[in-house]
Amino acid sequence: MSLVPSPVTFIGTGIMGSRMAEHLIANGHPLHVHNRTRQKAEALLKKGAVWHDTPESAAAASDRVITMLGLPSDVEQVYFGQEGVRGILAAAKPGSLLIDMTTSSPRLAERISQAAEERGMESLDAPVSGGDVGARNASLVVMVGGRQEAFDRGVPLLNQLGKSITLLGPAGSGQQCKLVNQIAVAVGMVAWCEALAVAKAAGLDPSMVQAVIGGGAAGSWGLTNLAPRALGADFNPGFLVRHLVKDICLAHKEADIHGVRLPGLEVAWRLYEILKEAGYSEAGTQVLFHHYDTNRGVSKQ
C-alpha cells in the first residue's frame, strides 16, 4: 500500500524526532510541528514545516498525528491536556490516526487507545529502537500495539521512518516489547563496557578488540555503534542517560507486575543512576565506558 503525500503533524522534535520528521518532509508530506522548545524545530521550519504554538493547534492541522516525547508524563499531558489546555485527544479531528512513538507506559498506551476510540479516532503505540543512527537513516525498528485496522493505515507512514514495522498485539503491546528491548540494551551496555575496560587495562588496543569481538558471539548493536564513540571519547547523545534511566524504571515496574526478578537490570539501573548523580544526565548512554575507564568500575564509587 503506497501513501500519497498529505499533511502530517509531528509533536516532539528532539534528537530522534527531528530526524524522523525530516524523512516525512523528504517524502513530500506537508508537515505541522510543535515542540516545547521552538529552537529544536528551526531546522524543520527552514525546510518548510509549519510551526504551531500548542499541541492542540498542531493536532487539529491534520488527520495523522505522531508524537515523539521524553517521558510518560509528557505523553499524558500532551494527549489529555492539563490546566485548561486541551490536548491531542480533544483537539484532533474525528477519524484521525494518533501514533505515539515515545517509549512510555503500556498502561498509558491502553488509556490513550480507549480515549481515542471513544472520540472516533484510532491510535497506535509505536516505540522505536535504533537510536539517532536509525532515525537518521530511516532504519528504525518499530514495535506496534493497536488494532489491525489502525496498523494497516499507519504502516505506509511508518515505513518512511523504519525498516522493520511489526504489530505485536493490542494497545500497549508495542510498549511492552520496547521495554523488553530496553532490558537487553541496558544490560548489554554494561557487558561491552566491562569487556573493553578489561581489554584496555590488560594493555590491548580496545578499538582493535572491539572490531574483533564485534564479529563474533559477543557482537551487538551497542558494541558496533556505541563502543567506537565511547573509545573516541565522544559522549554526545544519540540516546540520553536520563531517558535510559526512565526506560529501566518502566521495565522494572513492568517486571514486578509479572512477578519476574531482574538482577542484571538492577545492576544497570544502579550504574546509570550513578552517572545521573555525577552530572551525565544529558550525555549519551555510551558515557558508561568513561566511568569504567576512569574509575575501574563505577560500582565501587
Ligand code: NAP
The other form holds:
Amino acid sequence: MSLVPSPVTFIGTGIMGSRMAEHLIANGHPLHVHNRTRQKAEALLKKGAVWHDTPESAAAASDRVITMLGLPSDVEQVYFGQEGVRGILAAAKPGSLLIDMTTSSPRLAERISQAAEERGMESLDAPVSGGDVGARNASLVVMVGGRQEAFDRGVPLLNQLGKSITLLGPAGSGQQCKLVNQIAVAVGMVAWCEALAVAKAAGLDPSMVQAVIGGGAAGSWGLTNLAPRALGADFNPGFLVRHLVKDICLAHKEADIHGVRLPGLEVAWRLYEILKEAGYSEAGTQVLFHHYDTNRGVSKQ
Ligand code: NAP
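Cool, the form predicted alone is there; where's the form predicted in complex with the named molecule?
Full assembly next; the chain just shown is listed first.
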C-alpha cells in the first residue's frame, strides 16, 4: 500500500540522515529539518525542506519525527532538552510518532518510550545497518523496538528508507539487535584487514584477492564495500571511527550485563582506540587497513 505524502520532521542530517531524508523528499513528504550545523542540511533545503533553528521548533512542525543523531548523549539532549531548551518530548504534539534511528543505548530507548507514552505519544527505536551505501540506495536494514501499533504506523515510512524492516520486541530491542550487529561488524573489520594485509605482503594483487575471496566463504559487506575504498587509500567516512568505538563500548556494556565475555571484540576495540589516539576519529572505519598496511599491524606501534 502506498503512503500518502504528509509532513515529516527529520533531525540530524549528517552522513546518514542527509541521504535518508532525501528519499522522504523524493516520495513527496513536506520535510522539516534541523541539524546542529545548518550547513549539513543545505542540500535538503535546496530541494524544498524547511529549516528549523531548534529541535523544539522542528518537532512541533509535524506528527512524525525521525532522529538520526551521533551519540546517545546527543539523543538524550535532543529528546529531553537541556539547560532551559525544550526537547522533542516537550515540544511534539500529542499523538506524534517519534522514531530514533541513531545507534544508541537500549536503556535510553526504554526511557524515551516511557516518557513518550506519558505524554500520549508513540516511539520506536529503529537503528539501521547498511552504511552510507544503504542510506543512499534506500536499502537499509532497520531493527525496530517498540509497540506493535507504533510499528504498524511507522512501517510505511520506514519502507521508504530501507529494504528490511523488522520488529524485534519492546522498546530497546532494536538497539539491542543493532549492538549485536556491531559486534559482528567490528570483529569482521579486523578479519578482512588482516587477510588483505597478508595478501599484499605476500605479493598478491590485493584487489584481485578481494574480488576472489569476496565471492566465497570469507565474503562480507565490509569486504565488498569497504575493502575497495581501503585499497584505493580512500579513508573518507562512510562510517566514522569514533562512532564504531561508541558502538563497541555500548555493545561491550550490554554483553557485560548479560555475563558474556567478548575477547574478539576487545581486540577490535583496542585497535580502534589506537586509531582514535592517532588522530583518525573522523576517518572511515576502513582506515584500519591503512595501519596494517603501513605499520604491519597497529598493535606494533
Ligand atoms: P554524523 O555524520 O555524525 O551525523 C550525525 C548528525 O547529528 C550530525 O550532522 C550532527 O550535527 C547531528 N547532531 C548531533 N547532535 C545534535 C544535536 N544535539 N542537535 C542537532 N543535531 C545534532 O553520523 P552518521 O554517520 O550520519 O551516523 C548517524 C548515526 O547512525 C550514528 O549513531 C551512527 O553510529 C549510526 N550509523 C551510521 C552508519 C554509517 O555508515 N555512517 C551506518 C549505520 C548506523 P553536526 O553536523 O553539527 O555534527
